[in-house]
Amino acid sequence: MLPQFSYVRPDTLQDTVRHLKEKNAAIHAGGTDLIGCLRDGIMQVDKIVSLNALSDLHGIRETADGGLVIGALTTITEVAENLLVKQKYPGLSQGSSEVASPQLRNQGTIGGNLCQKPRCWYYRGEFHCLRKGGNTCYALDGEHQFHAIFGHDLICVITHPSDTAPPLAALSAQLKISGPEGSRTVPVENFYLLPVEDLETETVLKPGEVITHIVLPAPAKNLRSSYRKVRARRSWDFALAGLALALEIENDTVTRGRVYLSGAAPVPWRSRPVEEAITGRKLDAATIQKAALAVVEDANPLPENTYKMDLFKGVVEEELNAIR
């Protein structure tokens, strides 16, 4: 059953941000995931602002330098399919046309894919666990098949879910948040907070901030991107291994590279080992090979998600030898 909750849907930014600095205010963009937190109870909520009056919100376009800009209400759909986003950066194209379902990425929007709330099903059930104040992490005795194997510390297993997240970081895009305080810029790759950095709180947004807009660069002539999904299932399931590429490739060596995993920690999970494995090498059998046992070094299994370590390094031998 939903709670109680009012409903204001301002046409300016700065009204949306005044309703938003209010105590339980909650942002309505898609609603894919609000409406399940709010039925499972995870979230005190009292108002509701939707940011859909914002049509600024909406849309990509080409900047002057060459990147992109895109709206943050723009549907995971319309980024999937957007020849701009194709041409340019298959990878985000890729992750994009992975999120659950059709239907659920017409209605989805990329601000709300990014900000979404941990799927864990304790913390989405009746566990009072330590995301929500208490004091367990009830996956790390309990059912953790699906849970993290880097950046949990032991603290909380969670895994990031997003599927566009991942591409996001490796293209090295930033985030336009406007609030109470005014605007800034955060790298994707900063906005997500580990569990030994705060344990209720998955992203740096502060109260009243709302993510506006996502700005790519220009990519580079020889940049290459990819993202490459494996989950139970091909439709609404989410990452049980995810590998997103950004790998500038010049005369068959890789120049410089920034490596992502999904479904692997509690944010976006950069794989420094599979860069430093690839970074001024020829992608040959050798230096895959490399990169594959690299991607789990760090690793830290639970005993339920062990084969994760085989998924990974699977998932990272057959997406560089698809990319090169």
Contents of the next structure:
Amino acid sequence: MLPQFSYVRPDTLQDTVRHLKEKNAAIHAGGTDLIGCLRDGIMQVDKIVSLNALSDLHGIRETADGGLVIGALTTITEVAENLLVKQKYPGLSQGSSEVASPQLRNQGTIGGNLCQKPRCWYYRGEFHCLRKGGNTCYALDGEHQFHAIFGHDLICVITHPSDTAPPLAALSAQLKISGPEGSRTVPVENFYLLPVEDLETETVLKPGEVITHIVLPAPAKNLRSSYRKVRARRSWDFALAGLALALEIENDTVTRGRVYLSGAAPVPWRSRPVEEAITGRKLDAATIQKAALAVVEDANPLPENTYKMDLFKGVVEEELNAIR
Amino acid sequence: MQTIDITLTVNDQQQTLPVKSNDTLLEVIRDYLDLTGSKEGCGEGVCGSCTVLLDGHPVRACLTLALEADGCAVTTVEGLADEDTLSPLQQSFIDHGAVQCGFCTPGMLISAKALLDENPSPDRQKLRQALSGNICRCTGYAKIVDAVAHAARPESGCPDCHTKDSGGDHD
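To test you: the structure above is the form predicted on its own. What is the structure of the form predicted together with its partner chain?
Now the full complex is given, and it begins with the chain already shown.
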């Protein structure tokens, strides 16, 4: 039985924002994360604001310059299967295909996937952890084999659960956000907050704000992108280690490269050491070897997740070999 | 608590139902409509035993608010048989020993039906992918995959299947 809440389904963005400004109001897009959170009692929600009457937020269209605009309510299945996404941004298509299960991809939306709450078992369980206003990260001294090796600063060691945020960040996507103060645009790479920046929330969304669209710039002529996800169960799981690549390659040389990791940090984690190891170089065996070592250069693994070091090295090596 | 009327077309029958804002589609199906084939396993979208078709797409009924399904068509496992005659897919599950405790079976059947409706002759990889959101703790999946593969191609027999008593030409 879910706790009690009121429910509204406004048909304008303006009304949506007005409802969302109220205390303890929550956005319902696909609902797959929200309903689980309500069932687990990890947040107080008095009002659910459904986005599903906002038809402008559905669907994928090409922009005049050859980029794409994806409505935030577009399902993960639609993103994964869309031909334009497959052609222009294979990394995003691959990332979307790797999300959860077929049923959840049919329900879950791309906007919702970006705004997921953490999957840490202490957070989802009956533990009054730091993120729920307590004063302890139970995972730090507890069970943390699936937790972060970067960016946690020994404060909160969640990993960000999204498989679409790393490829979107690598592809330099931007988020259109509407809220009480009007609309603004935030690059995916600046959307997430580290524990050292804020423990109460994972994103820069302010009360009343909602993602409406995701804008992908036109792909450069020599762009290659990919997403690889390693997980404990092949059928259905969150990433132990994942890698999103968006590389521009001319005459076998990487002229520009953006590299993001999943299953690595409390946010989609940009691996500048890998970018530096490959930019301006041919992806030969020596460069790939250097990049594989570079990926864990700044890592701070915990006692039970040092295995992720080798996992990330292996994933970088395999994926750079595959994309060259 | 206040109720709101929604319209659902469940297994081809249109109904108007008063629901509470915190009712899930699964609760409405099981408790209001007494269609108890769909099961609640984990209640958090992991196990797949609550899978139903919503406008033709398999979804988790335990994670769907009833209010969000207003105006939609829902197919549950009870909608597969024609009166007392099982669908070929259901019969194939029986013939291949794909049912043990049976708890996952309604969800498996619905996921399999969604696949075959979209792709009548899937290869085994597609088939496994389509069933990847449904957990079975008894069978080890092999017989379930055999059953769906056989239902997809009964005329060609199924060389991988291990039983001899169904309608196909078993080696």
